[in-house]
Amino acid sequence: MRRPNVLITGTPGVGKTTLGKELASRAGLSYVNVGDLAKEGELYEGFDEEYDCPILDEDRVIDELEDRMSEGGVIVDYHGCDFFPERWFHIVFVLRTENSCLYDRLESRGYTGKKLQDNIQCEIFQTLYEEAVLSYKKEIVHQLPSNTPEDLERNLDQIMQWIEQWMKDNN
């Protein structure tokens, strides 16, 4: 049976990892942050001193994902899409967050100075929604707001119907 590929994607902060396990979960899909892969898989290219985290290594976290995702019935998590190939994903999910909400969640996480106002920069100008519209093709890009609880249970109803009519147009 086919199963699709999600992805889901938007500036860190938006709720990504919650939606991308909970749907993973509903729908029997697996699911890959891609964050924890490259954590495990050391998947890095070196470390970038400004932001204070690692440079993820595309080349080899596509080299990693090509099997998993050439089966299908994979969920990704990950705040950039611009380097996963464009035949991987069925459908794609743009998560975006109220900038007071979002503020308050990277806070939370220690988010402060250049990497906070950058990251909220980034919300506020779309910066992942046109990355995704300029990835892949427009009709498969889709946001959605994930500002509180009701939004969560919305998209993941949403996406679960999505999944279910994809599933029976495609077996």
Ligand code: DAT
Contents of the next structure:
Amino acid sequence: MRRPNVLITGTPGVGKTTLGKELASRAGLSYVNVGDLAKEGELYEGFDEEYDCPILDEDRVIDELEDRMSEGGVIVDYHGCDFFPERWFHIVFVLRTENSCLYDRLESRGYTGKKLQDNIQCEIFQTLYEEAVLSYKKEIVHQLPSNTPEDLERNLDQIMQWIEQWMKDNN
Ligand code: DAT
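Let's see the other form, the form predicted together with the ligand, since the form predicted alone is already up.
Okay, now the whole complex, with that chain kicking things off.
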């Protein structure tokens, strides 16, 4: 049976992991957190002193995932989306969170100073949404509000419906 690949992207803290894991469990799809994958496989190509974080080796991430993606049925979670092959994804969701809400989430994650401010700006400037519409066909890119537990449930229901319909149409 063919199954779709779903990309969940957005600024850190918008709720990608929370949504992605629950969606994978409800839909019976597999879940890949690209940040964790990189950490486990040390898929890095240097260190960014300014942001105090390792630099992702995008080519190795792609090599690592290629076989799984071509099988289908994978939910990918990452705060970036322009380096994945466009053909991988059948649908792209960009989660969006209001600034004050995102600020609280990132602060409680221990973000401070420049890192905190840069992530808030990233959300204000819709950086990930713009990256998504430049990288994928506009028709497959959808923004979803991710502020409250009610938003989470609504997003889960909507994506589940989309997945079920996709499976009917493609099998
Ligand atoms: P991300 O993977 O985008 O970095 P996360 O899933 O780790 O984000 O969520 C960050 C925090 O926000 C975490 O404490 C769970 C909470 N959260 C996620 N989605 C939410 C929602 N729709 N409503 C309220 N809190 C949410």
